[in-house]
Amino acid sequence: MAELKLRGVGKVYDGGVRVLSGIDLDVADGEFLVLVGPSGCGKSTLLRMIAGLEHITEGTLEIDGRVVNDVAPKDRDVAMVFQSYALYPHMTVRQNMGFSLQIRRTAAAEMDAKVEEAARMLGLSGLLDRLPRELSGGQRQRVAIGRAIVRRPRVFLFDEPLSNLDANLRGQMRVELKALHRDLGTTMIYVTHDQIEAMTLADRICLLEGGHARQVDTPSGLYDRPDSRFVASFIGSPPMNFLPLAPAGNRLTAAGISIPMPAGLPSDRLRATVDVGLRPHELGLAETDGGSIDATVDLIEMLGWDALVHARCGDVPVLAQIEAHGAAGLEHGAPIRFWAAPGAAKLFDHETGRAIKGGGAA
């Protein structure tokens, strides 16, 4: 296992194209850290820099106290699992999993023992003599992971390994990866654009945007205490509602909307419009003292136990997640009143997007 430290890490390609800037990040020994963010934010580039597949333009990367900026990938003792599986089509599962040991001239008996141990962990014992074309997508990904496991590296790196799988397989593989981390106890760094993967797998998450680390925290920390509107909008599914409201006494209001000022946040601290964030599950049809939103129904999505109600308050879209029976009978164009859960509102500066701290706010 290993701990990593990144200090001021940046990446600039030839021609001055900057991809990453000033990344400061500590990864604890045995931690499962997820790098998440929208496409083009630099997360895969950062992972490849840790692996040694991309040159670090600025800053330093330490693994167990040793600066490895100029250390070759093969000497960093890391293993990377790619999105594309990268299996040799002419080799069996056994040969694919043992290939890295073979080129290191590992004794045959030791190599077989390590391959069989990894196969047992991953449920591949009955597939060792098959070729990749005879496997499902999920089985191929297990082989790619097994190939990394047999090396027993200090750090596992995963670059969107589940993105080629269907939704059911992704869910199953998330469970298996979490169990694998528990069993191995090895440091793992995982890249995804899927915030559900990030929330379910991570001990901590580093959320990137535009080449910057916007917030590093536990999944619950990002969800409950976002530092900015971007973080609040990216983490959580369905995404958070944002309502532009103005202070009026001890309330925040707009046409058809009235939300109590969050506790501990005097109205004299707010002199202009703020963005009030409310998650869809924090809106319901039962009256509360959390404030109300008068809207018009646009669309109902029935999802089984619950339903998503898409509505509009003037020009502002509002999304509520309610129990399905509460949505029965709602039609396009019908008036509806949502009630916010008390203390649910999170406030963000309308211009900068930064969280406004205080009481029930972020």
Second form
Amino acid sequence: MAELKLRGVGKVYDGGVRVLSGIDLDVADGEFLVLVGPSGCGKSTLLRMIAGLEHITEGTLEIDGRVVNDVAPKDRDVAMVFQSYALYPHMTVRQNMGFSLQIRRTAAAEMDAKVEEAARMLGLSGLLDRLPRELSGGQRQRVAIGRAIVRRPRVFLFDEPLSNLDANLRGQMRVELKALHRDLGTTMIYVTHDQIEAMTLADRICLLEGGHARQVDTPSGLYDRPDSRFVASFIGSPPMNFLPLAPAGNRLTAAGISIPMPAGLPSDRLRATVDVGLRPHELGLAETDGGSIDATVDLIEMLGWDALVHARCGDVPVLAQIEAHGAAGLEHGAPIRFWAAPGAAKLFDHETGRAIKGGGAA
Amino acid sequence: MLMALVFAALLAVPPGVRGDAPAPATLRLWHSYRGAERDAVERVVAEFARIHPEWPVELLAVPYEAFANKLTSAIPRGNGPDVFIAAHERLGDWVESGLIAGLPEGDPWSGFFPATVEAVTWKGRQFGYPLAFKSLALFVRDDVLGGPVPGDTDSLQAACRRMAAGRPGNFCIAWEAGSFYHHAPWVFGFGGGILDKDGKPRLDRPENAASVAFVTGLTKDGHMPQEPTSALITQLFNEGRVAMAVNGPWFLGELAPGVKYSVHPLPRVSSTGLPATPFLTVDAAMVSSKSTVPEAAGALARFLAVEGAAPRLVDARQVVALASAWDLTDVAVDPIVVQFREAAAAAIPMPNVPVMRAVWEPASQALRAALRGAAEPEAAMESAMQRIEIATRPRPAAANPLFALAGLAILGIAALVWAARRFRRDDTWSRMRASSHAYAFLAPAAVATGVLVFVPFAVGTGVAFFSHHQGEFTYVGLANFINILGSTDYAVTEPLSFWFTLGVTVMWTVVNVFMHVSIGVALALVLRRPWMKLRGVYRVLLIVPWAVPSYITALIWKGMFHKQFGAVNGLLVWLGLEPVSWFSHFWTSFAANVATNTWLGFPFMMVVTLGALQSIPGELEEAAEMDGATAVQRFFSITLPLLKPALLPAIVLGGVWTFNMFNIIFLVSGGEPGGSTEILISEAYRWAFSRQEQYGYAAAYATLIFLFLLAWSLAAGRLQRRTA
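Compare with the form predicted on its own: the form predicted in complex with the partner chain:
Every chain and every other molecule in the complex is listed next, the one we just looked at coming first.
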């Protein structure tokens, strides 16, 4: 088990292409940290740098207080699960899982015991003598995980391990991974582009964008207190609505929209336009004192218990998640009035996208 | 070798398919002249046609290399020439096989130089009109020699000693000492001989050994270059680094412009007082025994020799055999041609008996062994005798083919019955008709494969059950196979033995394939490294050895392994080591062959590996790296096992290619020393083409090679399936 400390870590490729800059990150012993972000944000590169598969061109990486920038992967005592599983196709499940032990010249009996224990944990006991090509996707994924846990490394690294699985299996494996982390208690760093995986698995999430760490926080912290419009839009599904509104007295308005100004935000501290964020489930049809939005129905997605109403207020798209019976009978082109939950609105600078927080400096 | 057999087999296909026969009255004349000689012959023929308009003549220039083979296959089938011009060496063979007709008695043979008439005489009768003759002569660069041309061996050695004092790195005299044809003048000069009075080869005479010792001495004293090849001699002579060269008229064409030289008779041998006597080769016009117009053919042959003599002498600078042609006073004859005639005055005709062709290879081998110091001259000549005896041993007794024919017939009927039953049971006929289009598309390829592969294969296999002697094939049953596999005529440990050669061949194949694969895979792995700059350039450069024709590579490497002038020994000397006589010992000679073939073979394995590496995901190696494997462990536990599916077929194929890699063996070591580095395929070639045309014996070799490779492919296929 281990703590990791990243200080000013950056990556510039030979051709001068910069993919990461100034990453500062602390991972506590036994923590489950998720690196999340859109494609090309550098999250996989960061993971590979921690693994030792990519050279660290700037900054330092410490594992348990020792700088490991120039330590070979095999000497860092970390294990990695690859997106493609990277199982050795010519070896059986047993040989795949035991390979790292065999390399370390572990005694045969001990090796068998460790492999079988890992197989039991992962439900692979009956498959030990099969070749990877004789396994299903989920089974292969388990073998890849088994290969990593069998030698009890200090840190586990996961590179989008679930993205090759179908949705059902993904949900199931997510739960199993969570349980595995609980049972092993080992530090885990997990890369994904899927914010649901990030939210469900993580103790803490590091959200990356364009090679920068935008916010590092617990899942609820990211959800409730996004630092920026980007964080707010990335976390949460369906995504947050952003309404460009103008401060007017103690309200924020636009044609057909009027939202009360959140407490402690005098209008004179705001610019002419403010982006107001409202999550779809924070909009309803019942009247509240959280403000109203007059819009036109575009289309309805019925989800069963609830429904997604796509509407349009002028040029601004508005998405609301409401109970299904409330959406019944709504038709394309019909006028609709949404009411916002009181105190739900989050404000972001229209230019910079930074969150505007009550009582603090803007 | 196989190709040669295939062509022999194709030529054996019944006539009527090849060549459109000219009108019956047309005379067909074949020759292998080029340049001025060709022009002269064409003019002579035109003159003949002017005088005899009733006998039009059709000329065909056939390349020298293919000439004898074409003649022996075309004439018996009526497709050959009426008249042809060829060297007299094979005259005996041709007479015995009934290819050429005897000339009318009473022709005025006295007009020709007697030695040339002797050359075309077989058992007391003449079988060709002598046209011109060639022999070895002494070429001298007077500017380099700086003294009188030596008339005997004592003054030759004195001149050499005088020269050696002055200029290191230069030589006194050079000839292709490793070739028995070039050595023969000294055999006669020392009073020795080649055939005894019954016409049987007899090399083991003290005089012959003395002649070898003489040459060995010249080499040892540094007066002659070591391992002299024709190209080397030409170069040395042109550069003025050798004062004298023993060579034939063909040397003229290789001399650089501006080189001053003169031509002289070979010196006398001081100890015997006899002249060094070269062989005389006579170009003769011979008449086919199958000619439909014998009278006209005879007239044309005679016309070429007599009326054609003057133009050939003057325009083509031929050393013509008609004595009276030299008495022309109105036209000046090139003095060099006169010098050649004088040099040939002492020459004796090359024996035209077939057995002579069994002498060259063993005698040359013995010479080279003695020159290298690997054997004393006497011992070398004795071992040559043993080899000659094996090559000229009696043919196996004819066997009754009835047994084999009956067996074949039973097999054939069984196959037919089986096929017919399959046809009926599986309803094959109607199914074939249903997809007749597909069969139509396949037909051309099937026919081509049948003609080019299966027919020659069947013929080649069939020939293995026959014994060949002077154009006649005798059925001998399994005698060839029994002789080869039983190693009955020589010990298993001798290079001539099939088992010895098989051992060498297997070792040759294993060592080569191992080198090809290890170097190829290593280079492919290096080329894949991302830190390699200019990878594309290296990749192309490394494939170049593959793109260069292999015989060119082989000749270059042979040159590099030359004892005195080779780059390899140059490097050794530069490193302060002793130069190695590469082709004197089995292991060094074998190593030279392997080095050459490794150079040729690794690019293929590299390309295969590069392709296979593409299909191995990089993540596998990274996973192994994370698992703690070192680079070596990653290679042996991950990369190599994953390369195996691609490498195994390449190894099977590479094994077959190497097993039959004729070019390298033939051109680099040439089997030296003493035939020990021959492989099966080159040994088969020797049996077919330099040991009395033992085609059946050679075909049996080829059949055994085929069976061996078949077994190897089947075994390898099984291995592949098991690992797949």
